[in-house]
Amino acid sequence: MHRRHQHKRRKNFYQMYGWLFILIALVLVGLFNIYPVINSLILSTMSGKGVVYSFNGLGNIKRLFSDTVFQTALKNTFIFFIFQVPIMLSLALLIASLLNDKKLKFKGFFRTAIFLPCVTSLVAYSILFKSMFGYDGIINVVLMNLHVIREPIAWLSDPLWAKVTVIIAITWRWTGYNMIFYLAGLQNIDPAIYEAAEIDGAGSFKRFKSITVPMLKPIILFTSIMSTIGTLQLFDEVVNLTSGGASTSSLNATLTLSQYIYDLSFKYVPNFGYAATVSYIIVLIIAVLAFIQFRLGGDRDEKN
């Protein structure tokens, strides 16, 4: 009886110290994660300027429907998402497949060279791209010497070409990052599967379509969701390369939702309530797109 009582006391002692250990983590999570989420949700129902706010209910949401700048930012963000994500992921998958070839020499060099842009300083690469895609930059010089174009293209000041430049810049920077995930996945595929398919007469494209893509499906789903989140939060490139399109003939030609939130919070007269509402629109869009991607790429496997 005495021993059982001692065992119970020791168990309670360990449980108490266990809770004390995780209490610090719980407090930090609550303070820096849960509280900001709840506070921003409350803030999204308020309106005002500076530090003066009043409850506005759904007023901020109604304002979104008549806010032409928000609509422009939303349209630009979706243009970047629709064009950039498929191009970047397809390139990353193709390059990873090529660099996984055992016969290829200098694989380490090529892998490092393609991965390096994602660890390059944002400011340094923005300066580089501004120089390359300037009116007198090397891109226009090369294209004109090759007789591809007759006149220099205004890559950074034309509304259309400014978007193209941003898409090229993001693709250049993040393709190597996604390539690493695909390379890791490819190296876990048994080479015997490819050898068997080759013996059966399957060509390179057939092996890529019927073996590589299906077996990398979970990784493709993961990179798709991460790239979607990254593109919908696009901020650095548009600010550093085109200032959100402020230098183009069409104002806000490359403005994104994240930059609009920044402008609402820090550039114009601060309106944190409306900025919080726009932030939750991004959260909602990401949630919907992630759900669609899971339905298209994830659930089907579970059903089978």
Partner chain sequence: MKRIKGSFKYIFLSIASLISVFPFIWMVIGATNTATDIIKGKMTPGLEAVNNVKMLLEMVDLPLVLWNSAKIAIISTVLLLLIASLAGYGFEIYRSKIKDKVYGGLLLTMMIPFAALMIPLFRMFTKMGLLDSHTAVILPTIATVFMIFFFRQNTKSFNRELIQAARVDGLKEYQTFFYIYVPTMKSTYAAAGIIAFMTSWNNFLWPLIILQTDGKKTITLVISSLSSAYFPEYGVIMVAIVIATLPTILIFFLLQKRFVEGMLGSVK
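Residue numbers count along the first chain shown, from 1. If you're wondering where the values come from, they're calculated on a predicted model, not measured in any experiment. Between two forms, the rigid core is defined as the largest C-alpha subset superposing within 1.5 Å. What changes on going to the form predicted in complex with its partner chain:
Assignment of C-alpha atoms to the better-fitting superposition places A276 and V239 within a single rigid part for the change between the two forms. The chain behaves as two rigid units between the two forms, and the smaller unit swings by 16° against the larger after C-alpha superposition.
Hand over the structure of the form predicted in complex with its partner chain; the form predicted alone is what we had up.
Left out here are the partners and the other molecules; the chain alone remains.
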């Protein structure tokens, strides 16, 4: 009896001690994540320029519906998301499954080379791409010499190609990053499963479809949610690569929601209330998309 009592006391002691370990993190996350996100929600119901604010109810939301710049930014952000995330993740998965081959030579070299873009800053590589994708730039020179194109493409100033350039740039930067997650996941799959499937006569595509993809489902879910969040926050690239499309023939061809929020807060006459409303649109979109992805990707028994 006495011993059990003592055991319980010790258990309580450890439980209390555990809180100490997480305390600093909790305080900081509360202060710099949770408080601001609630504050932002309150701010989104306010209107005003500079210092004076007054309650505006749903006024800001009404304004969204007539704000064509907002609608352009929303459309652009969606285009980036819909094209970029699937292209990048399938590419990363394909490369990872090729690199997972035990007999492959130069594996270390390929892996390092493909991961390397991840060490560059978003700003630095955007500017590199800006210099490469100029009208007389190296990309057009190479493509013309290879006879892929007859005339140079206006990568940065044509509204369509400017979007394509942004998509190419992000894919270059992040494919290797996602590949590492898939590689790590693949190494946890028992090679015997593949061998058995091969003996049963399953071709490499069949093995990929019925072993690799289902086994990696939780990681695919994780990477797709992280990429969704990343793409919806796109800022550094569009600002530094195309100045949000200000340099294109049609204004705002690559303007994203994040850049619009920045412009509303720090470039134009500051309107924090309206900017907060736009920022909540991103929160909302991420919540909806994450929910859909969980539904599609997460079978209950696989969630751990």
